[in-house]
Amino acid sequence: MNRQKIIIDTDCGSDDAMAIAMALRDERYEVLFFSACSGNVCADQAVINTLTTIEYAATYEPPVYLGSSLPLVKTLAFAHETHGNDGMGDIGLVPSRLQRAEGNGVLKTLEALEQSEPGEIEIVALGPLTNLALAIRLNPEAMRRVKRISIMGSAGLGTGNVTPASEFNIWQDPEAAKIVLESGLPLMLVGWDACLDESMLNPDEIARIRSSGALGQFAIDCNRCLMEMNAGRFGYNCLDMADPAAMAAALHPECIDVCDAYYCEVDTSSGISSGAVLVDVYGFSGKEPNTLVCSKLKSDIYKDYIFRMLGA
């Protein structure tokens, strides 16, 4: 069977985990290499907690390349309270044999693209873009080669996650995400709206997924601090999972409910919508949709995929 190539660029943390488990288990892709930038943790922990997870996930064991450390602009600013200190609930979890590889990750995306025939490629970003924009900025051809780049970015139609208008990965780093979003590039925002409602993973199915094997116990209890605080946030013992429903989408399109192409724009101003994605929903601009918005999934079909490639 011919493997569709992906490159992965995560901040790795708890969500991040599940997403790169659930890649490295469908025997329809083949992850060529990881790229980690900060965001959720800094770009070295990210690296550690993306060893571990590809250990746990048992499969085989693309290597993993940091890359940038820091936002473009930017203070840099990470979500210890959402996944912990760590990015994986504090609970201890490091990789018991796997280490870093040698080489920068933004260098190896710009090198797999150069020798890749054009749309061989894809990419999925599951943290902030700063490692996507440098590569733009470095060799927009090489980039150009690129089938798609997947996104968890955004609000979608939907509100934020970190201040009223801004989803987390975007705000991090406006403006490496204003430059993807201008790039002309083929691109998919998956919103946070995406993984809201049905389609977060409720007590029966958080537990479904725990008891299945030591893979599943480890992708729900690196996620603690995200379920406590989501008891405080919705009200009961849930997970939104917004990087496995970015994942989801670009690995298993079946999945999507409601995906349109929009002109979105990027606020890089240091106020109150800083990191906002103005999806242009009307066509007040009149300019041509730059990327598609996805902020819905089939939440049966959604879930059913976590499920088999978790192995619950």
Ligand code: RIB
Second form
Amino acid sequence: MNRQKIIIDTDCGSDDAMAIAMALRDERYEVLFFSACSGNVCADQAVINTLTTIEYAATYEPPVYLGSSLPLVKTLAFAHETHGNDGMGDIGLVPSRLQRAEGNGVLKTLEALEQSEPGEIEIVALGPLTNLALAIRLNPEAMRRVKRISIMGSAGLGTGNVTPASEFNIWQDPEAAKIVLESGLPLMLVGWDACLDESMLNPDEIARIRSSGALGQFAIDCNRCLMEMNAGRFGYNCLDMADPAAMAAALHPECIDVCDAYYCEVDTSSGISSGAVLVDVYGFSGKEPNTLVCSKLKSDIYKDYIFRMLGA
Ligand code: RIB
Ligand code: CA
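What I would like now is the form predicted together with this ligand, since the data block earlier showed the form predicted alone; can you produce it?
Every component of the complex follows; first up is the chain already shown.
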């Protein structure tokens, strides 16, 4: 089978881990390597969490490279309250064997694209866009060879999860997101709203995944902190799996329900809507669309994809 090539950029917290396991187990795709950035946790910890996830996925073992350790401008805020101090629910998960690969994730991404045919490689970004912004600045010609950049980022057409207006990945590095959105590259933003409502994992679905085996138990238990936070936020044990939603939209587009092209702009000011992605639904700007925005998934197809990839 001619597997489609992808590169995954990640700030590997617990929802990234589920998305990464799904990608590794989808035999239609070959993950060339991972590049780590800071967001949920520092990039070094994101490397460790990615290595742990590769071991639990028990498929093949792509290299994991460190990318930028800091956002372009903004101070790191981390998301320890959401994913735990280690990003994986603080349940003692560490890689038993794998180690970080030598080399920098940004440079490795440019190298892979330079050596690829145009349109051969898709990038899936699950964290702040720092590494991608640096790659665009360092070698825009190489980046133009990318098939598409699918991004878990923005509130989509809904509300934010860090402020009423902003979603964490964009909020943590708005300057990087601005560079990516202005790059002219083929983009798809998958908003946080795509993983809510009917696409939220409910207690029965969580139990189904957890009881399916070692990978399912890992994928749920590392999301312990998020589940506890959600019990307070939504009133019941549920999981808004933002990165798995973005991964599903990128790798299994049959699950996409609402996805339209809009001109989008990032608020890089320091005001109350800092980090917001303004989606110009009615064309007030008069500017051509610069990205697709996926705001809703077909929850049955999306969840079936999660179950199948995790063996649940
Ligand atoms: O807003 C959700 C996003 O921020 C997810 O990618 C989560 O892992 C964090 O990076
Ligand atoms: Ca993430």
